[in-house]
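Only one chain is included here, represented as structure tokens and corresponding to the form predicted alone.
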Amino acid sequence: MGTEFERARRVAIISGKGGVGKTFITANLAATLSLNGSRVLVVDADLGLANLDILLGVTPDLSILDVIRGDQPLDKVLLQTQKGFDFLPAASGLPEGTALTQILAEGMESILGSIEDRYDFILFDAGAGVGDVVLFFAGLSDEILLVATPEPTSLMDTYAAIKILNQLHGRSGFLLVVNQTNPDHSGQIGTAVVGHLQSVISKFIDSDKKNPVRIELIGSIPMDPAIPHAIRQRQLLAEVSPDAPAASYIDHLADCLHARTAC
């Protein structure tokens, strides 16, 4: 099943503050569409401070710096996992990785367009916030996917990731997940967050705007005891519990990702 692009197809999944789930979004969402027949390419987009591998039970001896730096090939690097996608890890502890530097950002330019044509969906992990090398990932880029949970911080947060990006980076559309909704009314919570976010986006970043701002809200994933179990064991949502509600969720996710209609 490929994509209409004729490369890969690049999504930078942010968050404005850690703790939303994102990571773990990634990870399942990248399962997923790999097993809808996708070729998929996930990039541990947390240079300095990866943690990616840590969910998928993985231990790289080696990472994208020493692509960038030169000290070892790229397909050595490059890790095929047992989730179905390959996964380009970072480091951990090295502030190299932290801050954007002209050898960084020329560096992951140049292994992106030596590999994407070898990929339907390159997913890049990014970190929490909005510094320079998260930026950077987001203007690398086709779509911007944002993920949120409906607490008054995250929503602060995500609303100032818009506005940055929209600033600096003129971008105008974006796709929302919202995680961590209350199971009884999943669907409604996402609505209301896009709602709230929309409303606040109109009064004070589109009020003289001929390209307003939009969000596409893609998925509401609810609370699920299933994901932390799978968490601390380190595995996919489908591996421990297939039949969790969540799943279903995220199974949607992936659709309308790959679709981007009915959604």
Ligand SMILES: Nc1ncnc2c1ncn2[C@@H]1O[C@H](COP(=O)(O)OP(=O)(O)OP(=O)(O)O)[C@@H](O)[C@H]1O
Given for the second form:
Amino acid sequence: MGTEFERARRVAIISGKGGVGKTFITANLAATLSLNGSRVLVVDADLGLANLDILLGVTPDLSILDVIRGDQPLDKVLLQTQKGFDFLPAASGLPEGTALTQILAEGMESILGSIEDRYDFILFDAGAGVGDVVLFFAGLSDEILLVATPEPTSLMDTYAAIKILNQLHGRSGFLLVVNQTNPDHSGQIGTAVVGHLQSVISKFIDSDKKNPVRIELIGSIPMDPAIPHAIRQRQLLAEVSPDAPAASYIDHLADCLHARTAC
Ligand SMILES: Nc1ncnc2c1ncn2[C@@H]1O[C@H](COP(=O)(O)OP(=O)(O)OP(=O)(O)O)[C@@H](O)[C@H]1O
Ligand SMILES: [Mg+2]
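Complement to the form predicted alone: the form predicted together with the named molecule:
Below, the chain from earlier opens the complete complex, with every other chain and molecule after it.
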């Protein structure tokens, strides 16, 4: 299934606060998009503290850093997963992945340039916060998908991330997924979170009036014990618990992202 983009649509999955569900969402969203016919590449953009491989149940020997250093060809590092999408793993515990250098930035751009015509979507699973590596991946992306939970700490950090991305990097459009909502009111909580963020932004971010900050809610995902269970099994939610409440929300999120409509 093609998209209106000539090259892959690059989507950076980012959050202000850590541990809100970016990696879980990236992996499961990628699988659903693939199942629906899109060609998807997932990049572990948490270059120094990778853990997407754990959720995917793979144990890569090599990482993006091996390609960037020139030690390995890309095709040896790029994995075709059993889940329908390709995966570019990062390294864990290597300090060179934690700071943005010119070598890293140029290497990453050259890797993407060489393969992006193979895909409809490239998803970057970013590390927590808005450090320079995360901002670099945001800058490479057509869309920024923010993940937040309804907790005040997450909302505050989401607001701060939007402010930084807007004021330092000129980004004004954001997609939002509200995760870990109360299962009885998941959609309403998502709508309330967007309303709250949008009102704080209009009060405190002096954005360009012609190009104001806009947040589009593209999904809410309820708190669901099937999710930590799937992660412990190193499998996707749809593989372990296809009937879990959160599974249908992931399907809906994939449809909204594909159609680029707010949900
Ligand atoms: N909707 C949910 N319901 C229940 N548990 C969830 C849900 N979403 C995420 N979790 C739990 O939250 C934990 C953190 O998720 P995940 O690793 O995807 O977060 P992250 O944002 O990628 O973290 P980091 O910032 O460290 O990269 C997981 O162990 C998972 O079990
Ligand atoms: Mg993560």
